[in-house]
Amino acid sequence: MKKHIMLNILLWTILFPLTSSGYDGTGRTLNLLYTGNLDGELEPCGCSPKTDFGGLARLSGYISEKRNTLSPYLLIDAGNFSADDNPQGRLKTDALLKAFSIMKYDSVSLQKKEASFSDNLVSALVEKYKIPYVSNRHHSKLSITKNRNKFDVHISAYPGDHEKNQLNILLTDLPLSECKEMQGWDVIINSSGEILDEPFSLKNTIIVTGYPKGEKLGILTLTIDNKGKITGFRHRWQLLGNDIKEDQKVRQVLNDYDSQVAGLLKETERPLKETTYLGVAKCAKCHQSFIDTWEKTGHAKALLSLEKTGKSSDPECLICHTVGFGEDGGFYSVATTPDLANVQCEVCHGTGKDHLMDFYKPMTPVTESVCKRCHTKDKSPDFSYKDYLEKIKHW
């Protein structure tokens, strides 16, 4: 008898799985998968295991693998996903929207970061990649309507644009204090940069925030009755660690981006500047014993770590893995300035030209503030001045 009951339960589960039907026993369910305030982050830098979370290839890989479990769902970005309006930032934003297109985002919102581009680049890109979008700055694109699990879902970027008899979702970067005063919205997804660890619920409105730089995917599960009213919700953060299998299509987009970034450092366009830095070879003429010790430290292999991850031509990485990148007379590329590769003496002690002219003139003291120019909380969360100094001590 028990075997018969268990067999019936198993058969019922196979025929009527809760996750695929969107029914949890009290009403139909809809998952809102949301991001916001990505700020141009394509993938984590990998400088520390403690910050190795996020990345578009992992995000896409997770959604693809869990698609049946997550369905029915809407995939939404609340805005401020763009990078800065500079040559590398424009490449980043293009790559990010290519990835959004592959993931088939149901809607993205154009907010302050997207509006900061002087030539409306982001608007052109979302049109190019056919990504549905809403914008408070484009009156013809204030809102869109999606039908999911037999519900009409009204998605808007304008606080006064909610509709009757629809599930209303607002995408905004207004301060949370203002969002809490808004009425008529079932869900508000915020991309202001403020963080709510858990949803804030007030007067039938659920407020959530995108996790900065996409380290986590927000999953808000709504329970909806036959009249289209939300009767309950659950929320969780999906951490995007290196245990998640990447989507190879999105990975190829990121690899293409790396190649394009490398093209920004064109050897023929290297500015011919007077040499500002001496390089470790000249320091070694008087301080060979110090150099012998330095060569055993991680600083001496800083550029190699970038080469292993395909980032050896990325300006955002080179600034902390070479001598004087971005400055007159500093590192430019391995081909043109190999003598300034890695974290050498002058990164910590300052330029040595004056010291070379007068040996009695001391170099710049190494203080905690010098180290923290690169050992930031995001990239080096375990940094301790005292402990890290021991790792590179060579005097």
Given for the second form:
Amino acid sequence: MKKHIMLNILLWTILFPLTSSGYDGTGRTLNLLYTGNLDGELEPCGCSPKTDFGGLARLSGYISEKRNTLSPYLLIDAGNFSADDNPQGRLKTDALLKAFSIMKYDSVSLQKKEASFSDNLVSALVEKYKIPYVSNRHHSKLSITKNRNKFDVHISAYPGDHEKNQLNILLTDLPLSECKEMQGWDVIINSSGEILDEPFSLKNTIIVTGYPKGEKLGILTLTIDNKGKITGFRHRWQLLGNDIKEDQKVRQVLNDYDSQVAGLLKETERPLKETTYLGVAKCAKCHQSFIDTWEKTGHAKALLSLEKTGKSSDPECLICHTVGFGEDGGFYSVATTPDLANVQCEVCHGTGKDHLMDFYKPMTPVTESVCKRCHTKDKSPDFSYKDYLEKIKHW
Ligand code: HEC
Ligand code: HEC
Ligand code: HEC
Ligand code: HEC
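Output the structure of the form predicted together with heme C; the preceding block shows the form predicted on its own.
Zooming out: every chain and molecule, the one shown earlier first.
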């Protein structure tokens, strides 16, 4: 019996020299705090407590508060942190990198998303904010070496670029299937958007993935011997919930971003198209009883929710919290189209213009798919058509 157990343990140590639990080797430790595939996410929208995780102010707050227990650490982003190349996405990417510089990221990696900007905006910004970066698209900065806890750590974005006698970390968005075939890397931090709940360890390589949109911070604790070889590791996710105190410096960056976004909605650029939406005040003339019921629902206060968080001029929020934002004759801004604020009648019933010509011509039928335009999994995880319909009943 005893022999059997001994044999088992022996087999396990031969087959799995790196184990994530119960490792009893010696050596010093180094924490890799990593993000990847943030996809321009500055902070969660707050639409539902169930999806209220992540955000750069919390990330920075967490690291500052736990600095002593986390040290020595390297803070790394594996790439695809940028938003899209449009006016709002550019402001977002700028704010994100400003926040990275406040947090003193040790390295970021420029991947597909970063390279998609027409004018190399992202490399210009990382240089402006003096953030160390690697990229396999800019040959001058393929890799960097950081010294932490007396270890030389070689960080690169190019799969063929590992060094001898250093700890080698690859930051890449190549598919996990390809990463699993690579050799020479101690750690691969992946930003392809694929998710590994636990690290994948194979031969001498540990593979982890950034958590999409930064809902969680990855913490990989390496135990390293005197020769710089990894002898064990532990891994955990730090969930970034609203219990974490925000870093005020990063909060300021996010608030500045909100003001800049508000400036994007220039009154002079409002499309002065024919009005197709009438607004609830017009419906009230003939349907007062329905309006009384509607006013008691959250739909009637949807813009207030944005005002409370300083987001009442953010197109990315207005699209679901007003009537017809982005459409001809839809909501544009509180100043120009106050009548179309909030989630009104016409969001569900269709524009009222034709209705006034002929009251008996049926309006757009309201079905579940109408609700799901806004009540998505991410924004409204508790949505159930039956229960939610009951709550807005006005008929
Ligand atoms: C895809 C549509 C959609 C977008 C985009 C959206 N929201 Fe929402 N939001 C909703 C829905 C639907 C709810 C109600 C969720 C529920 O109760 O199930 C909601 C609820 C909220 C609430 C909670 C209101 C309360 O007090 O209960 C806040 C705050 C909020 N949103 C803010 C924002 C902000 C800020 C943005 C932009 C960053 C945003 N939303 C973008 C659909 C959206
Ligand atoms: C244009 C986007 C949009 C559409 C379409 C939409 N909603 Fe909403 N809904 C919202 C937003 C935004 C909120 C959050 C309002 C707030 O800020 O509190 C919300 C909140 C709610 C709430 C919770 C608020 C309350 O009063 O308790 C219910 C229930 C709801 N919606 C039901 C529905 C149903 C049912 C449909 C389809 C028939 C629907 N919604 C269609 C955007 C929408
Ligand atoms: C979130 C979606 C939604 C909003 C907002 C909404 N309704 Fe409705 N409305 C419905 C649904 C669902 C029904 C019932 C199904 C149907 O008859 O199409 C309905 C039914 C009605 C009916 C028909 C009643 C009957 O007896 O057939 C009227 C009239 C009406 N709504 C008016 C309004 C007015 C006025 C507003 C704005 C104050 C409004 N609705 C806002 C979804 C909505
Ligand atoms: C001048 C009066 C008047 C105005 C303004 C008006 N309606 Fe109506 N509406 C009617 C009449 C009349 C009917 C048909 C009789 C009935 O069912 O009450 C009707 C029926 C409806 C119905 C149920 C029939 C269907 O096809 O689904 C909905 C929904 C509705 N109106 C929504 C609206 C909305 C939304 C607005 C504002 C954009 C609006 N109405 C503005 C008079 C009006």
